[in-house]
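A single chain, nothing else alongside it, follows as structure tokens in the form predicted alone.
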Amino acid sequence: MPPPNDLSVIGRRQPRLDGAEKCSGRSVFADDVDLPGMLCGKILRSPHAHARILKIDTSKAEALPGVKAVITAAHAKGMMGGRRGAEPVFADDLVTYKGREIAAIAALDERTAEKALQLIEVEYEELPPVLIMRHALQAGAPLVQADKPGNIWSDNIDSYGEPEQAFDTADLVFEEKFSTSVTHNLFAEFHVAVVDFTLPNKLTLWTPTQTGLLMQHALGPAFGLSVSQVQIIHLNTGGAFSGRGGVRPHHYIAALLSRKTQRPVKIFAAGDEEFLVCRALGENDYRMRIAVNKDGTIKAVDMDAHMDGGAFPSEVGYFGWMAGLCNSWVFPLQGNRLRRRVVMTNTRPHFLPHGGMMLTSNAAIMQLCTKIARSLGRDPIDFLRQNAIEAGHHGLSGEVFASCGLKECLDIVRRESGWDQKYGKLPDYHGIGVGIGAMASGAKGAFKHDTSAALVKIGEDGIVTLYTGIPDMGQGTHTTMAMITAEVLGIRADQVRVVAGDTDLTPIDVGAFAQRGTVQTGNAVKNAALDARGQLARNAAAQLGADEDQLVFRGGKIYAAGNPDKCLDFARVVYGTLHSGEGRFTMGRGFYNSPLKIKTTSWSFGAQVAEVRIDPETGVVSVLRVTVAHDVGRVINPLACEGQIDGQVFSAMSQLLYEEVLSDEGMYLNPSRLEYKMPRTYEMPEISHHFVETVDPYGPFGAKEIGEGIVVTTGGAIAAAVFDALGGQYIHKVPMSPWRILRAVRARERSAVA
């Protein structure tokens, strides 16, 4: 796809900027930093699931030479961790799970620190747990939290439209159930917290993360400081999937431990610690309804869910809405009901895979979509096609669509992939399944905003220095900004040099989630580079005798539209605006909240058609070939958006069809790379790349996200080639393991032969 006339950067492919960094091993990422005097600390865990704390004894501990510190629930009175502030930072009184932080040690080195937790005597009464959520709703089984009847968290129920008339109304009700499995983020970097609070007034934090902003909100009340006073260096964040998105016991603890040591403490989290110390999926049940119309109009979707939320589950409770919504996002639904009950556990806190519940929640209706397509004698793509929203339309819950090209990508995945050769003529075993899925870009209205901040300086020598505060955890996201800045500026994009994972250098920017860095950060970054270029254009128009509207900057020159031979160098403007009368310094600055009441302004779509080949003598599914179509608005760097298909395929997969944290009497059993079982790339499909370009008019330059909107598509595409290679059996449970692939093969062998 050749990239428009009208730019000259955007649209282009252009490799990393920190490429060369990542590659060398120069980059730096939190367990690098090394700081004089720093200790190593660690965390004492309960061995139990259930328990009561009955006496904590840290005399021998205190006691041993070279620590400096031990705490306890008695140095963390009133300090809450967790989305809301519902998590003690340590277990007091009551264990509620395996894992859970009783006491914090500070020594000098890490021998010491693990010989002291060691030393650390705790006696406790051990309490019946629960630890499977279906034993949580019997009656009479032992309780999570006192106050918390049934073991049950909260009970929502997410209603748009009329979704009871539809359901009277409609013609065919088709349902099934479906369920998933504990998860890991499976992050490239361990989480670990550099904490130098070693000052009063001034708390400084290095962690990977996807937002400095939130954590300086979570962190300065819990230490009695403002937001400023807290200083969140994120670096390079190896990967975040969901899983970074606020303040973790780990780091309230090493900011204790730094504080009453008046030296800097890293807290690092390995091996099992660090299986204990994510946030991930947990089990998921759902019973899903779809009311259908003769003629396959699709008239609402009905989901009732429980959700495990583990021992604090605020953060599922807050977050767990996806899982429904995301069906009015692809289908112009008459209405959509959620019912999701949240429930406790004696197992770690929950929150979201990779994609949110969206990913587990879209397999499981692709599945049923292609299961009602063949009862209606209807090819699936057809039956997508026919029931896929278009431009202009209007969401049950508000969203408005501006910019939809979720047909066009349906039309391109059936004629890239081959489809109507496939579908039906496949051997035995062999399956072909489409999906398709939407994304917002944002989270307006989540939080008290959505705002992000940029800042472009341009040195005398026209070198650009962006300073912005989005996180790039490996996606890209900071060459995506340096090209927003250059398209601007009329320059090449390794001209811009990005300054950012710092608060107290960086402005405001609420993160890196919810797919928001694209539109958000980057309507930012447009308007910062706007102002910069306003303030050189009044200085190059009076030299070239033109209006300042009709200046064209491109290829590092500034000329008048349509007169290209008399232009100035773009540096030599720099230069002349710092050193005229004014003696201007150019600084730019921009920054963007959506203009819409909503939860998002920007929406993108795609459609994917996967083959697979499941081997009936092991039940392992093998993905052969994925096609992925996708509306990203514009495309600002091809090269990235492919890699990002490439990886968002990748997760899917790997989590569709292998992730899974085993686990007995809640000790987990494969807390490891080597155990906890992904993909290899030996197992990697064929993809084939094809974008949409609907330019979008909030996007800057039209763009929308390409993240999450690819994940959750793979994950229904896959799913229903699985169901299409059993001849329409439907796999009711997530990962889609061997043995269970295997048991549907058995079943299948056993109706054939009745």
Contents of the next structure:
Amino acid sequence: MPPPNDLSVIGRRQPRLDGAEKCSGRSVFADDVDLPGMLCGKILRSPHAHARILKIDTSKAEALPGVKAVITAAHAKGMMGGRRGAEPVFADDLVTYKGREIAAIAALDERTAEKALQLIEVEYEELPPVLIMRHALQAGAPLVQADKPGNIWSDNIDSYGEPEQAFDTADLVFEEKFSTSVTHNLFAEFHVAVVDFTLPNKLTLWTPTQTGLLMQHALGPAFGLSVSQVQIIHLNTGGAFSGRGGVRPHHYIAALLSRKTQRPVKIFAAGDEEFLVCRALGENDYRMRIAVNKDGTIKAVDMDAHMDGGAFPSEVGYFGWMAGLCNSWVFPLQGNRLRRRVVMTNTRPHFLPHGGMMLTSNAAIMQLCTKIARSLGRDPIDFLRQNAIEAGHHGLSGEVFASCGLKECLDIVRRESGWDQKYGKLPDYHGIGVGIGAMASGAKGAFKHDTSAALVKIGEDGIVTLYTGIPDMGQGTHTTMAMITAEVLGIRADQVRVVAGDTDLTPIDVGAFAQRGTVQTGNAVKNAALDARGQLARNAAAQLGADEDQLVFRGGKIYAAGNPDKCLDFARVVYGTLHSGEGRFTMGRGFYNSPLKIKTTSWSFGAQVAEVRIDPETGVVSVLRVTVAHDVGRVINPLACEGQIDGQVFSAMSQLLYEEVLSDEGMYLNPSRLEYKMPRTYEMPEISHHFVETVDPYGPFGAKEIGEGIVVTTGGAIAAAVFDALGGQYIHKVPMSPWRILRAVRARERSAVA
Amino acid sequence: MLLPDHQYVTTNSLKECLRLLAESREKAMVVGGGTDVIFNMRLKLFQPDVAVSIRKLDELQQVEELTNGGLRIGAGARLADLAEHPAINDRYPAFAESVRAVASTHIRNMATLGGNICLHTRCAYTNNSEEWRKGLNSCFKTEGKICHVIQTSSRCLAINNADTPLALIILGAVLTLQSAGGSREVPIAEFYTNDGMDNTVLRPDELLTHITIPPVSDRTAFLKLAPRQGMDFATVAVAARCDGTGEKVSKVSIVVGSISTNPIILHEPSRIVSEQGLGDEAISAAVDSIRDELGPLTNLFSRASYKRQMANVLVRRVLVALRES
Ligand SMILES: Cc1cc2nc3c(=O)[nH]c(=O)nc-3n(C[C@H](O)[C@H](O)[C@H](O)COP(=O)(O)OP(=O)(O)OC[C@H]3O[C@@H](n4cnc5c(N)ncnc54)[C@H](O)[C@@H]3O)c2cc1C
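What does the same protein look like in the form predicted in complex with its partner chain, given that the last one was the form predicted alone?
Up next: the whole complex, starting with the chain shown before.
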């Protein structure tokens, strides 16, 4: 049953407030920033995967007219980058991956910088590299880091509930191995940093990012500045997909160059350099085991993963943990065991793709679930529904799922996809599959707090300005925040202007990751708007002769509940509040911090059915249709939610079927948009969007995330559909490229003959 | 990635253009639509002293009807215009199909037919930036003496990835190559060499000016398989032609592209179907005989074994398409 809707802005189809600006090319991105006297920075990168630097001679480059500075590790002593401060900004004496930063130049223009780069002379002693995770694990393999024996960066086992007992007592155990390939997030806006560090106590950085705050936290200490002395301007961020979670060497380098030259410096990744700068998925090998009883009860899941973290693994292990943990967000397990060994190789440091490791792990789990359902003679949707958690469920690692519409989602996709007419009845090489998934809306843990704050200022004309630090990287969060503000104040969303993306102007916000935006920042914005409303309510209540808490703000009017005819104009109340004896200027403040110690309050849940057709001669998989039902708590903006679905279905299809960085001896062979095969609009399936509104008790107006819950679920659904199209055959490797599919087709043909 | 230092000259007459090419020879590079040549200059794969644009040469942009029913197409004609040209679609549907198969609408709006025919070979080991290539030893393309694709090869194995030449070969098109010194006609089937470095017989002082397609009443077909629909080079592409109707034929020609340094004209498979007709069995026999003619498959951008299988699939499909047309 839909929730009673007494809302006037939320739930309406609101076009992006910055849509016209974006479409007409007026939005400013970091690369558009052009400061007086700005220099062009370029980075010299190692052509070797593993080498000792014997000598660097920069004298010829320095002598080139137009070159203003040349720096190397000697200029960045002790400066550590990376998410956990594990990665020196420049290679000092040892190079551990191709593309590693060796030196950098600031010159008057790009041409001079390019020329100067060619003039730096570096003498290397090449060392044997380990380029593939399998090789890194072999006895006697060269070590990436001398103090990491066996190239193991970390090895963690987490056990929740009683996994051993569950596996021992279960009727059946299913086990399968899966693996993933190296990827790139391939956002529209390549990596770029513009830094002005010409005053000793002020560093300003323009860059696309998912978090201004974490960048302040990293850059401040590195340059002897406090957090507020570092200003991050992330005007617009051209896509992120989990790939812009933190500071990278080029940010530090731009700052070093700016400080040294006393001029602003811009560094941008050119073409194939982008593939070395980015931090996305590395190779992962999973062994998945599922324990079930004959009655269809899933008892436990056990994931054993090897994850290639590259030369500086940072937090790969944490994301592996999420990839195992999330199984207990959809199934009421008796036990969940997850082991992650993070392995080092002489390759680009890896991080995570859109959907984290959850997309590929879910692709594995949903193939397995389809297999189990088939083995038990069960319909896969029935089987998942039997095992789906419900609201009120307590998870094994302490989660409490306050709202959950997973079963309703399954019912919707069964009906809307025509599942009952199709499953088991489609012709050969035509498949249908179901996937389920869940996603945390915010995951407290990076700091003691997970705070977002917001300010609302109301001009005397009634126009509202909202100040928020949440980055908009295409997901449309700024429009969402304007809608929340407008709902509280009873005005239209387009009467709210959003000021964002500048840490000097906006209050704290941890950032746009871990799907925290709508819930954490949304609550902060709601609180700020409520604060402002309270100030106006005092004035309005007096004029209306009503109680403050009886007032309704709606449609630009303020009135007492039940008496809309006797109303005040919102803008006039604002005007009157200022033009009064008190002279009050209305400004609301608010912040929100999750009431939990760690983790999350709210999860989104979803089910999807995908239909695919395989060409058994070419191995090409066409995704025909994806039916999506998602419990987002409350739909704030249907347009944005549908857009999130379309984008994530695309991304999941792309990652699952297409994306792979190919390499030979550590050289990336396809570092371009042309050769890194992402599908295009032609490949888009038909999508139908359905929402379940469970009105979460924590989210603003009951809303939960819609940032990655979809992509993870689509991954499962498409994988299950491919499995079905192949007559119940696993595809063990992502991406499921045509040649891999073809191998499975051949295997199937052979077994049919035998 | 900036363009290397060079002079960009827009020539205003064919004569001026040919004179400039005669003077500059190896130091010049013709720019048609520039969709390939400019990008390769950014990668510093091409570093011409003079880039000679032919965009203003009106005489190279015409499509002329010949009295014999054929067409004479200027090398500077844009692919976007050719894709929609009524006479081309009417008389040479397989060629029209191959034109539409090139890249994307945006690129076809710029690209010329001459540029597609003269397109340089491509290689996963070289078609990246100069900085990127520093991680590799020099190969034939970069003044070295090895080929990264097959280390023991004595020549460059980069692939010819162009689409329209396949259709033009089966149509028996003839290329007009002009230089300041004169003009010669070369059948497109004889235009390509098997050296990835120097993959056509075009001399540095020559310009491809026209493409003449004779009248053809045979059945023709063109098929392309690429990882994505649109904006993608072929994994494999094929074009084929036959006379007769239904399964009955006496002369079939088949050409396969994007798997080698040059388009490969398949002799044995063509002979088999020419003699036995386009029945399923004959087609299977023809497909089975492809392997020997493909030569070493250059493992580029996609796996060699996959390419090989796809060549078989596409040849089968193109023969079936002929039968059914
Ligand atoms: C993203 C992308 C996708 C692509 N996809 C495809 C594809 O699917 N299929 C395909 O075939 N190509 C593809 N291409 C390559 C290229 O765009 C086309 O081949 C196009 O037709 C080239 O024509 P052009 O006029 O732009 O050639 P240019 O770039 O101008 O020239 C190409 C070469 O031909 C020479 N040349 C040009 N005109 C003449 C002439 N009249 N006489 C002598 N020499 C000449 C030039 O010197 C140069 O060596 C793609 C390119 C890009 C960037």
